[in-house]
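Coming up is one lone chain in structure tokens, specifically the form predicted on its own.
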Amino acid sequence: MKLIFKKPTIETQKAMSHAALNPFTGRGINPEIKSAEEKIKELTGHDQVKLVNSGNSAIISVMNALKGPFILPDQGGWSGLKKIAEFLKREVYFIPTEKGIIYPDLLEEYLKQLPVLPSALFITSFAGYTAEQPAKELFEVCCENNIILVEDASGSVGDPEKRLCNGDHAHIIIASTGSPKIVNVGNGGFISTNEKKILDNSRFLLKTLRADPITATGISTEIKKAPFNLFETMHACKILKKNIQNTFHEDKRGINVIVPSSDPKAHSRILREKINLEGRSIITTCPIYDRLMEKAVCIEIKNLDTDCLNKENLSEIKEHVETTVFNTSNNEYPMHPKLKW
């Protein structure tokens, strides 16, 4: 099996390497970091972005504008999201889920329980990077009750359905675009929407957290594969979940497999060791608040670059998965096993 670490492709490595050879790079208006904030309103549809350093820095931009209180999932977010509220002071609900899942009664019901109306929901498009939240039920419900719906998409960015990273169906849309994330650059984030006014709110920190024209001559080049990559990523995690015999939400689409573990902690390490990228990691161990807070296995088939994603090698994950986690014998579950593909 050769797994390949998800990384830049060289044509945008190249373009990265010439901006930073460019001795006009950083002088005045760039026009890297325009262009690279107009290709993203072409996939979200929104008529405002800004580049940023980093996702963390597209978060605390966004809750800085807004007074909260703040809904979070109870799991399956980002633990960034916590921390930053907790940083600026903001008071943060947090909305009981379907592992992870909001589903838009499920928010109706927590609404009229809450002695204070928020100003903000804040999902990730995937709970736990398995299960696809029902984005735009979810801004509908949010619209009816003056509340922002704020989309982390950096899981979703291309989304060729158009079901996720869509500014019809959320107010405010950011995004990391660091490794190894859709839009893969290493670094740099974004946050698009069409109030302006939430971009007024933070204009000094926007300054501040700006993206450099290095980090937004890469997106600019590497976003046009986003869609690609979503797709190849969602399509090797449906596989895999169609054919492993027992997995979280497998009938979601998502960019990771979770699995059921009596012990998570152990098949962690002989899946670490036998699935390994030359030192690098595609296991996450639950219950941890960014998965599920279940007993659990991860397989970040997010973090693999698509060129890997074939039949052989999904065959031998799942075999590596089944032999280890539900402790079948290698006569039942031979090597490369056919996939119902």
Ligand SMILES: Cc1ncc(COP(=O)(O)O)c(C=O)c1O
Given for the second form:
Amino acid sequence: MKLIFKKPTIETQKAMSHAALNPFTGRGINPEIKSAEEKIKELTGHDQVKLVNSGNSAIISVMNALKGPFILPDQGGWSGLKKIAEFLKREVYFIPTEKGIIYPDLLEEYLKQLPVLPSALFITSFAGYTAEQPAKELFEVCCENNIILVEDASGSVGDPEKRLCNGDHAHIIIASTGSPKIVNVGNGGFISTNEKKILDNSRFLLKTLRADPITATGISTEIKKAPFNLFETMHACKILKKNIQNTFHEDKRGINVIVPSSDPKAHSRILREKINLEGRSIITTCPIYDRLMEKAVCIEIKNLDTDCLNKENLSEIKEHVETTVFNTSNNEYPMHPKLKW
Ligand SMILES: Cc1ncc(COP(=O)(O)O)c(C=O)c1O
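Next block: the form predicted together with the named molecule, after the form predicted on its own:
To see the whole picture, the full complex is given below, headed by that same chain.
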């Protein structure tokens, strides 16, 4: 099995090198930054976009612009959201979820019993990177209750079905373009919104945390491949979820696969040895807030180059997972013959 850890494409690397060797010396907004912001606007449909130097910079700039309290999912979110809210001394409520998924009717009920109306709900597009949140329905509840929905779309930029990372279903979208992400530049992030006031409230932070032109060039180039990367990654996860005998959220779109495990530490260690990627790993051990608060191991398909997501490699990953975690052989559950590759 030859797996390849995700890297920016050669085209992106060349474009970034070119930008490094040809720095902009004119006045005003750097054209590379402007061009990347325009491309993000096309994807999200929002009219305001700001590039920043990381996903967490985007989160801190947005949280700083809002008063709080904030609602976060009780699992399957991003731990940076918790840390940054704490750093900014914003109160946080953790909404109960169904293994990371927030149900819109439950959100409605939950809001009714809170002592103070929160200013925003922060979600990641995929709970634990493994199960799509009902973004549109959550957005509707948020609008009815005057709450801002902030979607961390680090895992969903370029959604071919336009259900995630869509400005029609989120007041604010933030994303990391670090590594390994769907827009995989190794650095950077962005904020996208129609609420100019949010960006004005954090003007100083946004200036301090702005992205450099080399990162902006990387984003402009890499974002073109985002819909393809996302589609291929989700497709590989769909196949694995269908074929591995027991996974969480098996019917939901996602970019990793999480399997229940009786001994997550031991199983992760064995799987890291079996699925070796020259020192890099695609295995995460649960329980962990960023994935699921369950005894489980995650196979981070999102970390892999789409070129290696072929039938042979996926069959071998399935085989390793099943023999390690479930102690059964592949023969009992052969790969689903009807799935297209
Ligand atoms: C969902 C999510 N949001 C935000 C971040 C933070 O991004 P950055 O490392 O660019 O600050 C990460 C990092 O892994 C993440 O997984």
